[in-house]
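There is one chain below, alone, in structure tokens, taken in the form predicted on its own.
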Amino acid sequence: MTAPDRFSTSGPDWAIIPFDAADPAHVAAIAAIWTGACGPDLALAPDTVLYHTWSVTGAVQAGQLAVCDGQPVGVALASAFPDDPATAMPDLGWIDAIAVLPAHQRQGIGSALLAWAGDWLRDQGCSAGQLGGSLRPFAPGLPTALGTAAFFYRRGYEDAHHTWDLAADLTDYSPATGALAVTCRPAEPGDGDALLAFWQREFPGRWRFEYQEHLREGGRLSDYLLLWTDRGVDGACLLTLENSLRPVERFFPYGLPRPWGQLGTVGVSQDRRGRGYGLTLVDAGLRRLRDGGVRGCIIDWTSLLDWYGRFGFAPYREYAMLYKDLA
């Protein structure tokens, strides 16, 4: 951490200053505040915070740090995506992160940061705000284990539904029964256009955007596993390894044995669903992770607990999806 005077405050009490994503001290402050507020199970390193605050094509993001006696004690980050309705609703904004160190809670800091985030989202034209779940989310929603939902309820947020991260140890993973005899293999040079055509045809919104952003940022094409039929690419899923561009730590796998890995998103052509293609694709992805040495595996942000349970996955972390009408 750099010297305290890197953060200016107006007096002996806390004050709020803009977050500067280009300042390593600010990035380190977010990591320390988030980890201090959320605990080791949800710890963030500065490198992971950098990933979450990289510029996303078409998105706008801003943040505020709360400082007390020159030290950062709270943070709020918010983002919006105003000009690409094919990817995300322009009137929905996200509160990417909000956290206050325990010793500085119940002093109005969290309320002030949350109010700033709502005002900023309104300024971007957003009529609704969501806690988490942005195009580069710190988390899909509010981790229920934190027990902080009442804070948001009192400030007008409503619980729409819940979602889960699932986890399994792949050491003894056995191939799923019912897999089809079709080709599933990592994407190779030359497959990029065929994969883009699949996303544009079947999932032209967020998943298509995330694929294009993955390549724009320099991600490996081979992190995508493709399912091929006689008509070409009919399914794809993204795998995250410990050496992938997007950090696997963003899925908070700390309670699982290493090496870590992650599977998802998973998409299959609409007219192929319910016929075993999705099962075949997921099974191929899990076998690829297992054969690459992965033990602790996350399938994130899903409500399909029973479906993924057939592969040995169980609930690992639960999130509440909280929304507020900002109009």
Ligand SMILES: CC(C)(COP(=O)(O)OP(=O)(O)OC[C@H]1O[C@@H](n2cnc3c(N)ncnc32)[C@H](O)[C@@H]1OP(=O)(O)O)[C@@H](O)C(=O)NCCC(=O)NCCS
Contents of the next structure:
Amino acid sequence: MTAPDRFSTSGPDWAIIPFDAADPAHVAAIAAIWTGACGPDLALAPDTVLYHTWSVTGAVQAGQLAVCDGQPVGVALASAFPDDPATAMPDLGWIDAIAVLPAHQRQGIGSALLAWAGDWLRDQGCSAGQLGGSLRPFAPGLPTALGTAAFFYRRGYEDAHHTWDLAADLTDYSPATGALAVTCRPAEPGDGDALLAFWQREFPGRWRFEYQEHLREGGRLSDYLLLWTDRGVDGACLLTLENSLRPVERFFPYGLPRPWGQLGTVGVSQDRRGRGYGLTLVDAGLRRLRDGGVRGCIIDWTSLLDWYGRFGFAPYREYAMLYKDLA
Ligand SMILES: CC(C)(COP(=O)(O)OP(=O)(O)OC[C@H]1O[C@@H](n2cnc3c(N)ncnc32)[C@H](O)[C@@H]1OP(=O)(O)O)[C@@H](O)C(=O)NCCC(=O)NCCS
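Show the form predicted in complex with the ligand, please, because up to now only the form predicted on its own has appeared in this conversation.
Shown next: the complete complex, the earlier chain at its head.
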């Protein structure tokens, strides 16, 4: 990439400067560094990075760029959510992204960026840090295919568990057996309050927050698919299409046939589980995506491999969930 000329270095090697989310050159630099370090399977365009760095209500985010000979070559972004325990734990912060261009690795840049991120999170009152998985995640965790887990282990991060993105080509999707004859339909303009009441009652934390953020940012209400019973909304799931506000590239679908789509989160009322509503909702969502032309479809951030296997989904990408005690 061409380095923006306002990047300055303090010497012959590299220097660290603050990331400015309002500067398009900084956003483009993150996209180029992330893509250069992680490869084409995990490529990010500047528009997707812009989405990841839009302000999230109640969140604080900061970043550092490493600059070498006027060129941005490394980045770390971190975020915290200090004041809204109903949505997310204030004492757990996130390292949203860390990457160094291959030609500049093994020179201490990644270590310096990771140490900065840990210090910054501690300054925000966080006693633990998680790699990935933030409220606007670049990725749920560390993509295991990168082969960089040892770098984080040696710096005190521990592998808590793994999670997966699953994928299928919906061209041949045939409706799941066992779907119930209940109404599943996209949310309509008058459904907003009923859907909010559902999230507040059943999933009052992160999923309720994500719904409110989706609407605040101008996302389509109809990207939510609702399952109705006699008492109202008893299930909901979010669908992402190529023209949704949330960029579908967030799920790195590049290995799949286009058009791309995504399904999730999926939630059913606590007292209505075990009756086939979840299966019915997912089936309706997949049929909606397929009928809208979607081929390559991702169900992200799940460990329910067998359950989604019933719909023809198979593991597509694996993530290690890495945490460090910062106290
Ligand atoms: C993980 C990553 C950020 C590390 O960046 P880096 O700049 O290479 O990190 P460092 O140079 O500080 O450390 C890397 C290794 O080089 C060693 N090193 C540092 N300076 C060195 C030098 N001058 N000469 C030789 N080795 C050196 C470090 O000791 C370290 O080895 P260790 O892990 O065994 O201790 C980088 O590999 C990367 O971008 N990977 C792809 C993206 C990725 O995995 N990101 C996480 C997704 S969120």
